[in-house]
Amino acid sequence: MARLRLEGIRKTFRDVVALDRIDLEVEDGEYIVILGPTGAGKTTLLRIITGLLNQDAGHVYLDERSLDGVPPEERGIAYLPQTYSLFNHLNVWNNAIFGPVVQGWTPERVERVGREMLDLVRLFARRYSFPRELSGGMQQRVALGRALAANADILLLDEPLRALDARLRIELRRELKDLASQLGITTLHVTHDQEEALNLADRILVLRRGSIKQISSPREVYERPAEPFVAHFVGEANFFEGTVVDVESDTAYVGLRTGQRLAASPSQAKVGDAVVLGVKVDRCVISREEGGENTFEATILRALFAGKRTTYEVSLDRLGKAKVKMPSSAGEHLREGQRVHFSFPREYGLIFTPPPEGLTAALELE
């Protein structure tokens, strides 16, 4: 068993607020990725956990012993840092075999978690190269390896594939979660990547400025997303502002400031109330046809091509501009400085209370 639980944590760095009373339970064997804009915390939290830093105020418990003041090694934590902190005097094998040594296994037990792990991350066939011979990924591979033959209770993974390439970073994607699935370790995978999380996490905390935004499901996090932030953090979304005014069983209406009106999925705003209205940016279409419901004149700006989808930047008339990302052959025929018209189903509107600090600064990125 590996249950983790924060209570209360907070952590502050003169007058930043790093952690802001972070309640969070893990449960055995669950993968948990930590999602963020730098400076969210996302490290600050690992390293608490990890022992490394002491927290201002709160608790960390493991299957319900406190981890308060109990020092790093004996925490039963393994921890993959951005740094790698690689031993530079071991070659690739020693430092892939230091955690099974120090805690004394058999020779045997060594040799085959020594030899499964340099295979996983590609790296067996460097086992006698060191540190300084090796290529960034290459590094970042050997730290992962070591922290995966720890046999720890929980594995912290702080960025673990951010400097391999592309292809070698899906591949490692898969491996990892199906080798934490197979040991039952329990798992917190911070990362900046929102395709790593979507694809990783069996829950993904959204944290900013210190505090939990959304704990939940990818689908749930990306589809039913439960602040603006977060729908523009993961995904991207295009909003407008306006005022609910009718409101039906299957439908909400709100009222811009141009006077059209947009169809949303319902929600529990009352007729009158001011809202924020969301869209996700893969959820709108352009075209040279008109549309149906919630349709905009637009001109095309910029086309960014990304292989299999294509990024329009659009400018709507008299309400600025929005973003549309649609498969790049259903677009083929569409130029910048073209006139299309822009349109999203109501299903895919999504009502936001106002953030209190006003939506342009709710969206920021620190």
Partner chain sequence: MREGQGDTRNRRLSQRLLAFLSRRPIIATWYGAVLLYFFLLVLLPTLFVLSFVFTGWQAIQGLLSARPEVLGTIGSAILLSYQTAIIVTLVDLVFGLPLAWFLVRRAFRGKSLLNTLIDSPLAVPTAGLGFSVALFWGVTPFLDFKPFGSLGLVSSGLLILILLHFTTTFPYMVRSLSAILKEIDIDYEIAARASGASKLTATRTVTLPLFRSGIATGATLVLAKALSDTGGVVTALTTIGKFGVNTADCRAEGELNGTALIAAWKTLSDVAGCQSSEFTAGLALVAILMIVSALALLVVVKILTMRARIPMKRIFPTWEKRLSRGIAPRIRDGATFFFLIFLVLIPSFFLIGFLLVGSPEPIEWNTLYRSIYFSFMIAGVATAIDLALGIPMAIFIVRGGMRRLGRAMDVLVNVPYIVPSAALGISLSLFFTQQRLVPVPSLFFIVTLAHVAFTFPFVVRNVTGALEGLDPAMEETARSLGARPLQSFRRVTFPIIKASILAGAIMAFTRSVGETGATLAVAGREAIITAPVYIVNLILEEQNFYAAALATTVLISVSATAMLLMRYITRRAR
Given for the second form:
Amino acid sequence: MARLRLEGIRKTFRDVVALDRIDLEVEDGEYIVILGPTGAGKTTLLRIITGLLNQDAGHVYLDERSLDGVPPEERGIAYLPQTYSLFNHLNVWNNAIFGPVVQGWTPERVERVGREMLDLVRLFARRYSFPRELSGGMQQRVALGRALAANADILLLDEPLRALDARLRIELRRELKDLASQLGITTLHVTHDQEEALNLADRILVLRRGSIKQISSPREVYERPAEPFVAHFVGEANFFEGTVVDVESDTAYVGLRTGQRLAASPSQAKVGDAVVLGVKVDRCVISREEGGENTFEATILRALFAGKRTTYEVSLDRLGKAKVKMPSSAGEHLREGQRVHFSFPREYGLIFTPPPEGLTAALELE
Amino acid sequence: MREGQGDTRNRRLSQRLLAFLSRRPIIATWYGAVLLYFFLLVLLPTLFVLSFVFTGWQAIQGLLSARPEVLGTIGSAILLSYQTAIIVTLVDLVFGLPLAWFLVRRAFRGKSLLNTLIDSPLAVPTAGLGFSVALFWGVTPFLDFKPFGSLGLVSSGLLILILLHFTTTFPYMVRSLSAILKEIDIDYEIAARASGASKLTATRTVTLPLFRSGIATGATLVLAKALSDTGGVVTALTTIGKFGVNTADCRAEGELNGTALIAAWKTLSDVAGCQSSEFTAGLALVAILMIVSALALLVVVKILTMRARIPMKRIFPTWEKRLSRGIAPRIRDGATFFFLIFLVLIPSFFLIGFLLVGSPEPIEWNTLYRSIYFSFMIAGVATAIDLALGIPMAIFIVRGGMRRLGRAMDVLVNVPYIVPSAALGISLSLFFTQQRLVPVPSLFFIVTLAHVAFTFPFVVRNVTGALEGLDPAMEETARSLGARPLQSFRRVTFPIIKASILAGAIMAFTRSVGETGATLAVAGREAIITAPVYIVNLILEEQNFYAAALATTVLISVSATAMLLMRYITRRAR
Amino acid sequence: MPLVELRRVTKRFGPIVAVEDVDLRVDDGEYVTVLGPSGCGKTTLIKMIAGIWAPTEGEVLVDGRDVVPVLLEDRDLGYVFQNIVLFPHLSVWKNATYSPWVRGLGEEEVSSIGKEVLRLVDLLDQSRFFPRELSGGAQQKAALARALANRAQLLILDEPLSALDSRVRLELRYQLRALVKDLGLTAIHVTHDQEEALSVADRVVVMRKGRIVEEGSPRELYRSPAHIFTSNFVGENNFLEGSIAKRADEWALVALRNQQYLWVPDGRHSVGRAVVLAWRPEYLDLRKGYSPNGLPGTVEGERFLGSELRYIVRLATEERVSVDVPLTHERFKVGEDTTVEFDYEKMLIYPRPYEGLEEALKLE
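Follow the form predicted alone with the form predicted in complex with its partner chain, if you could.
Once more the chain from above appears, this time first in line as the rest of the complex follows.
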């Protein structure tokens, strides 16, 4: 039973606001992914939760117990830092039982837990090896086993897969998720990788420049992004600036500066409001045949084949560049330089209020 | 069952004890005690002599009006010190850079052997070095024969001091340059060369600018070492007949630099027929001038290296390319190794050869043993104190959480190292004779404190270096796994920095064993005879070169053992 | 005419063989990626092409000329590093113009080259900044500008995107390929990221344990990888182990685990031969009820991947497979029985590797 609650966390370094108004409630056994670009404050947030850093304002509660002022070793929160921080002078076994030993458990219990955890991460056979003798993936597993052995209520993972090869990362995602759900441990996982987030999370918290942009299920975040940045960061999106010209019960119509009219799913916006219409690149289609609604004439600039999917960069006549991501099998006949029709179904058109700092600034990834 | 319970109780007790010791006030008190000791017993005594300007102004004025020629003597002595130090620093830099490059950037067999060779002069106490260098290069008026292989060329004090300090400082220069060069990613050079820059251009425009701090550290170490040395200076000058103490006239004679002057006057101040108060004022004056000018010079060095405009705007593609390949680099490497072998290594160990050709003379083995015993006692106690205070100090500097104070301490810790040790000795003895705060049990105590002051930086330097290189996430992870700060130090930090602590301790120990200046300045030549002081005495009073060589060789073998031990341990820990 | 050619190149570091007996051709104007897991020798390979290391054996030819004795600075290539390595003490402008400057070109020429390369990477307005003031992506773009300013025809990219955020990585992929193609450069790009390798390259070379496993166009490698390691390393794959029980013309009956059988198109393997069948997740489908082209299984999990849904299914053979279906596909609940249907046209079949499947697929 471990619920974590953050209330109005704020942290500044000198004059720079690293975190502001962070509220979060994590249910027992939940897997939360904190997603955001470098410098968003993700690691700062984790360090505040562990107690390695003190917040300027706000509170951290674990099961209604306030953790303010409690030193890290008394919080019962295991932390796996980005670099793993394996103790290089200790072998795998002594790394794994570090927590139990310093907490003064009985030898029998230390023995039992160490064995259990190393079995769990499939490294019991390598217990006499030293960290430097292990591959990157194994090191990551030792660090994970060590964190789990400390009998913590909450597990904090800071980019646990970052140091690994891309392909291995995909493989270990599943392992990580299986492990967490098998133990039922409440987990906070920090990453900048949107695919990883979608894959692992029960809920995703999107963090940018120190504040929360959205907390919802992966599907919500993907399909109902709270603002243009989220739409663009989690799966790319195309954006069109325009004005609402008509609103019907199930559709809002947006007029572009070129005079074209696009249909989108309805929103709060009223006729005459300036809006930004966003659509995920994988919800767009290009084809040589005349398309359905929301069609533009376009030219294929470049095709980037990525295996399962191919991303096309196209130039929309009079509007500039856009991207389309389609299953590779669907685009086999498409070539660079070809004239095509670009379109997207109205239910995937998302209407946002224009960001005050301007669209380009609002979409910046770094 | 009962045992198990006792076990559990013990464990609980130790948990509670750890929790108690890890509490903030306890840790804060500990830090406070360390800082207090440092300020009260290291920094204050080191700089105490500066207060003499106010308290002893009349004495100084009296001296200057009674013997106006004293000012000239002091001036030329200090000038000689600085001439030597600056020339040595520049030459060391010229030959140290290619050697550091060679050591760091090239892979070759026997690298560790070369490293040992470069470090080997450090095993010789400077008193022995001075005598060895002078025997090799200098004319030797006291010797009735010319030792086999000796050159007998040099009779100038300046020249012999320069030649001496190559041997005492070159290892420090190469060591600090290569330590920092190692930290500079070789990819910078590769990137520059892939852009079309020849090796020389790449080095000049990319690596050197990134290397400033290395040059500053190396230059500082060398300057400080060259300014501070006493034992080597006294023995070198004596051997070529340029150092004399005229007890009849109460005058120092010869071509003396700052530290030699201190040694001479200190001897005279103990002579019954001379006016001791005059010498006290004189010594204080020399010490003040040397301390102030040393600190000023180091600030200048720092500014020079940081502000110097490298890379220069100009570029000479053809010339630099030509100098980067073919015969030019070979000439450079050849010259570097010539310097290493003929100006550093052979002069350093010439005295061992002298043992073989010189005619055996009697030596008082009892005095030698006693002096070695004294040296090791002092070095041992000083190193123990260094460790007890230096480690917490280093932790405070790196992890203390008080950034400003930490950084300030980082600078202040080096002050006793930079201050010439003879001047430090003067300051220290002045402090302990004048202050009433701390009871002074014995001269031995003051000498030991002096040794603590100038060896302390070695331990702190090494440990801060290791701590800074250690990822703080290590300790943080340990904490989040449930370890108290004390536990995380003992189980994680300590095992990792153990090797550096040991390296620092052994450096402090060998430096203490080889030191002459401070010991002389505090205790004179008779009261406490450490091994280097004994060597100085042998040369100065008896001109018993053979015995001095023998004593030095014994000391070398002891120090060398310690150094090899250090190499072995640091390598194994890695 | 091939621009870069390696002939039987081997590199040893003491007893360790980093690259073994590699032959490689990169044609003029070609964009080649060298793809492989950490420690496969890919970085050693390009360092030999760049002249940072000399091969222990073999030849490195550029435009038909042996370049092994040629010094790095005379090789005329642009090199981009994984860890970026911008000169920290120089501004972005000075970094970008470093190459023309050290070559002693005139002031005007230096500044025109600087402007041109910084415009190419869209950093002209940030040229006065120092590297540490830029974001990771911008830093790598500045490093790319520095490499381009060398005016070399050959660009060597050593994991150029690995240090960046994954979302930025995606963005820079497009720019990298566009730049190389627009300028007509030859590029050799090393990476461990299969998607990156596929999407930027004309040709992908897969390396493992110091040797080249396989090479081909991105589509070839994805669709019909010849080697079973490639089939898993380049794109995910599902594997079923079995042996040929019966043959009929171009079809074979494969006996899978747990007495499960499947007729598959195969004319190559004889009866009794142990084989591995492979399908990518998107070549599988789920349906309710029986299907003659499928195997029964139980749904163990469902994940939303953005563009599609992924079901994890435990088959009757006790093997776990991932099935990717469109978002509009009929839904299944965890624990529900289902049938996994196979697309036979997209099936891959391999003889069972002698070292065992797990060992053959090992990623590190």
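This is a predicted model, so every value here is computed, not measured. So that the term is clear: the rigid core is the largest set of C-alpha atoms that superpose within 1.5 Å between two forms. Positions refer to the first chain, counted from 1.
Once both forms are overlaid on the rigid core, the distance between the two CA positions of residue 73 between these two forms is under 2 angstroms. Relative to the superposed core, residue 225 undergoes a C-alpha shift smaller than 2 Å between these two forms. Comparing the forms between these two forms, the C-alpha position of residue 203 differs by less than 2 angstroms, with the core used for superposition.
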